[in-house]
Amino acid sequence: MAIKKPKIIVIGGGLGGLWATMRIAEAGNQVMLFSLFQVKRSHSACAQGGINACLDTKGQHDSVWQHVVDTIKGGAYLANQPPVKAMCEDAPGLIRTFDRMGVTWSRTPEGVMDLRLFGGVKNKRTCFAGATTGQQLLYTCDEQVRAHEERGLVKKYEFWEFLSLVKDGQGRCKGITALNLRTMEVEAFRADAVVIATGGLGLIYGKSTNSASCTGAAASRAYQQGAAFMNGEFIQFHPTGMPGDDKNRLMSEAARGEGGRIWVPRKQGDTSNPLTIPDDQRWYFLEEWYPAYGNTVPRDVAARAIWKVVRDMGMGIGGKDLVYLDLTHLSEEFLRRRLGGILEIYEKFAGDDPTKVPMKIFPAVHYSMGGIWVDWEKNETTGALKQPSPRNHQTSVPGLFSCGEADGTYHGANRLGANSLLSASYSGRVVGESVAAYVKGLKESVDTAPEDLYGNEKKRQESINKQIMSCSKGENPFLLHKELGDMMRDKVSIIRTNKQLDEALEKLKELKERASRMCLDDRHGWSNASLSYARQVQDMIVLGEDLPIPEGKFAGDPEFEAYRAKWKENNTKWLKTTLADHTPEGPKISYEDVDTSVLPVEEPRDYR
C-alpha cells in the first residue's frame, strides 16, 4: 500500500527547482523548497539571451531533428543522445506552456513569437524576452509555485543552506540537514525523496560570470556522500565576458546573434580609438576562420579562437587580454529594444555606451556541462543498466534526484547557447514527474525512519561548525578561495597541458589540508556569512579535484587537419563519459560509453 502524503525536499529555487516543485505539488505531494536567498534571486535570472525551441516562425525550414543534431554536435558527441533527443522534442511544448503561464515573449509586429540566432546553428531558433529572458521565466515559475504555496502544498525555506544528506543503513536518502542562515542553527529534515537543483560551480574559478552563490558546494556535499559526479572536466568559457576586478560579467551571445562582430586591430598592440580604425585595418578573425558560421560559432570554438589570437599571436587590444565585440554598426533603437539588459550592465560597469563604442571582452568561466550523474536507463527492478525504463533523473544515491546545471546529462563537452534555460526547465519537469512516481511506489513513510539517523547527522554538522568557529589561529577562508580561483584560472583554463593539471592537483591537495585549519574573524552566532563561506570553500576544493582532465586525456584541440587525421583514433579512446566517485584520497575515475544510438558519430566537428 502506498504511503500517504509523501514529503519531498527540493534544494534550489532556480528554474530547475521551481519546475520540479510545480510538478511534485501538482501530484498532491508536500514540498519543502530550500534556497540560500529569496527564490527570485536565483541565478536563472542572469540568463539573458533566450531559450531554444524549434518553432520556425521565421520560415527557415528549421526542424526538431536539426535541433537534436546541433545539440549533439555542439557537445562534441559526448552527451548521451536519447536524453538530448527527448529534450529537443519537448522544447516547443515547454515554450507554449510558458506562454500560457504569462511569459512576455518578444514578438514581431504581427504578434508572432520572435526568434533570434544563437551560436552553433544556422537557423533562428531562440525565443527571448528582450535580454532578460531568464528573469522573466524565473518570475513566472515563482508565481506558479506561489499558487501551490497558497494551497498549502509548498513551504519555502528561504535563507537556508543545505549541509548534508541523511541516509539510512541501506544508503537511501531520507532527508537532509540544513543551516538557518539567520540563526546559524542546524536542523534535520525528513523527506521521502530529495532533489538537488543548486546550479553550477563557477566560483571554484574565483572570477566567473556566475552569481556568488554558484559555488558547487551542494553538489560537492552530495558527491562526498556517494553521488557519482560526471564529466567534471567540461567547463565552458563564454567567449564574451566583460572582465572586472570583482567578477566577470556576461555579455550575452544574443549580441553576436543580433549581428555583433568580434575583431582586433590588425596592427599588433594598437591602442587607437577603435572608432578611428578603418574597416580594412580590423581583423574579423571568426568570420575569416569560420565563414559558414562567422561570429555565431559555438562557444568553445569562439573562446579558443580568441585565446589563440590574444595569447598565442599577441594580437589583443593594446597587448592585453581583450578583443572588441562591436555593435556600433547597428541602430541604437534596435539594440535598446533587443539587447537593453546587457547594454545597461556594460554601461554601468565599463562607463561606455556600447551603441557608440565597441565593448571590450575576453572569455570567462560560465557553465559546468558536467555535474551529478543521473540515471536515464537503470531498471529499478533488476538494477541493470541499458534497459528501457522511465526517465527518472535519480542519482547513484537511491531517493536522491538532481536537475538543472547541477546534473550533467544534456550538454556533453560544450553547451550550445540558449540550451541552458531549456535543459533547466525540461529536467526540472522530468524530475518532478519522476519523484512523484517514485514516492507513490514507496511502501513505508520516512516518518518510520529512526530518530537517531537525524540526530546523529545533525550533531556531526554542528561539530564541523563548532570546530571552525572555535579556531583562534589558522587560515583565512577568503584568501584561500582567492588562491583556489587564481590557480584554477591559471592551470585549468581554456587550453590545458598535463604539466599544468599535475601542478593543479598538487596545489589542490595543499589547499585541502590548509582548509582544514580555517579561522574566522567573525564568530558571532547570528547571520554569520563567514561560517557559511568557509564551509563552501572546503567543498569547492574537494570538487575542484574532479575538474582537471584525467591523466592521458586529450588536452585541447590541435590544428584542424591534425585533429581530422587522428579523429577516429581519439574517438576509440575518448568517446566516453567520465565518472568520479569520492574517496578520501581523491576522485576514483571510471568511464562509461556514450550512447550514440540517435546520431552515429560519422565526422569530426567542423564549423568552417
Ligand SMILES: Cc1cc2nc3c(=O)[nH]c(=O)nc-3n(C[C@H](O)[C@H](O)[C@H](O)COP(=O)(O)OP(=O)(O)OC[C@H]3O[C@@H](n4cnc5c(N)ncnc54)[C@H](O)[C@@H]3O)c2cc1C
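Computed from a predicted structure; not experimentally measured. Basically, rigid core = biggest C-alpha set you can superpose within 1.5 Å across the two forms. Positions refer to the first chain, counted from 1. Compared with the form predicted together with this ligand:
Once the larger rigid part is held fixed by C-alpha superposition between these two forms, the smaller part shows a rotation of 23 degrees.
Same protein, the form predicted together with this ligand this time rather than the form predicted alone?
The next block holds one chain only.
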C-alpha cells in the first residue's frame, strides 16, 4: 500500500523548480518549496531571447526531428539521446501549456504566437515574449504555484538556504537541513523525496552573465553527499559579454548579426580614443581569419578567436581583456530600429552610446552544460523516454532528484541558444511526474525515520556555522571568492592546456584549505549575509574541482579545445560522459558511454 500524505521538498524556484512543484502538487502531494529569496526573483528571469519548440507556423517545413538533430549535433553528440528526443518531441505541448498559463507570447498580426530565428538552426523555431522571455515564463509558473499555495498544497520557504541532505542508513535521501536566512538558525526537514533545482554555477568563475545566486553551492552540497556530477568541463562562454565589476552582462549576438565589427588596435597596448584610430590601424581579425563568415562566425569560434588575440597575442585594448564591438559605421536610425533594446542595455550599464562609441566586450562565462548526473528510463518502442518513470531525473542518491541547469542531461558539450529555458521547464515537468511516481511506490513513510538522523545532521551544520562565526582571524570570504574567480577565468577558460588545468587543481587545493579558516566582519546573529556567503564559497571551491578535467577524455592533447570534440578519430575516446564522484582528496573521475541510439554519429557537428 502506498504511503499516506507523502512529503516532498523542492529546492529552487526557477523554471525547473516551479514546474516540478506544479506537477507534484497537481498529483495531490504536499510540497515544501525552498528558495534563497522570493522565487519570482530567480535567475530564469534574465533570459531574454526565447525558448525552442517546433511549432512550424512559418511555412518552413520545420520538424521535431530537425530540432532533435540540431540539439544532438550542437552538443557534439555528447548528450544521451533518448532524453533529448523526448524533450524535443514534448516541446510543442509544453509551449501550448505555457500559453494556457497566460504567457504573453509575442503575436503575429493574426494573433497567433510569433517565432524567431535563433543561433545554430536554419528554421524559425524560437518562441519569445518581447525581449523578456525568461521573465515571462518564470512569472507564469510563479503564478501557478501561487494558486497551489492558495489551495494549500504548497508551502514556500523563501529566504531559506539548503545546506545538506539527510540520508538514512541505506543511503536514501530522507530530507534536508536548511538555514533560515533571517534568524540564521539551522533546521532539519523530513521528506520522502527531494528535488534539487538550484540552477547554474557561473559564480565559480567570479563574474559571469549569471545572477548573484548562481553559485553551484547547492549542487556541490549534494555532490559532497554522494550525488555524482557529470560533464563538469563543459562551460559555455558567450563571445560578447560586457565586462563589469559586478557581473559580465550579455550583449546579444544580434549586434554582430546586424553588422557589428570586432577589432583591436594594431598597435599593441594602444589606449587612444578608438574613433581617432584610422581604419588601416585597426585589426578586424575575425574578418581576416574567417573571410566567409567574418564577424558572424558561431559563438564558440568567435570566443576562441577573441581569446587568442587577447590572451595569446597580447593584443587586447590597452593590454586588457577587451576588444571592440563596433557599430558606429552604421546609421543611428538603422541601429535604433534594429537593435533598440539592446543598445539601451549597453547605454544603461556602460554609460556610453554604442551608436557613437565602439562597445568594449570580452567573452563571458554563460552556461553550465554539465551538472548533477541523473538517471532516465528509455521507452524501447519510441526510442525516447518512458514517462512517467521514477528513474527519470533521479540522481545517484536514491530519493534525490534534480532538474534545470543544475542537472547535466540535455546539452552534451554545448547548448544551443533558446534550448535551456526548454530543458529547465521540461526537466521540471518530468521530475515532478517521476517524483509523484516514486513516492507512490514507497512502502515506508519518512515519518518512521529515526529522529537522530535529523538531529545529528543539524548539529553537524550548526558546528560548521559556529566555527565560522567564532573565528577571530582568517580568510575574508569575499576576497577568497574573487581569487577563485580570477583563477578560474584565467586557467579553466576558453582554451585550456593540461598544464593550466593542473595548476588550477593545485590552486583549488590551496583555496580549499584556506576556506576552512574563514573569518567574518559580520558578527550579528540576524540576517547575516556574510555567513551564507562564506559557506557558499567553501562549496563553490569543492565543485570547482569538477571543472578542470585534465586527464582521461582529453589525455595527451596539449591544446585541446574543451567543448568541441574532434569527431571521428577521437570518437571512441571522446564519446563519453565524464562522471565525478566526491572524495575528500578530490573528485574521482570515471567515464560512461553515451547512448547514441537515436542519431548515430555519422556526420560531424556542422557550423552554420
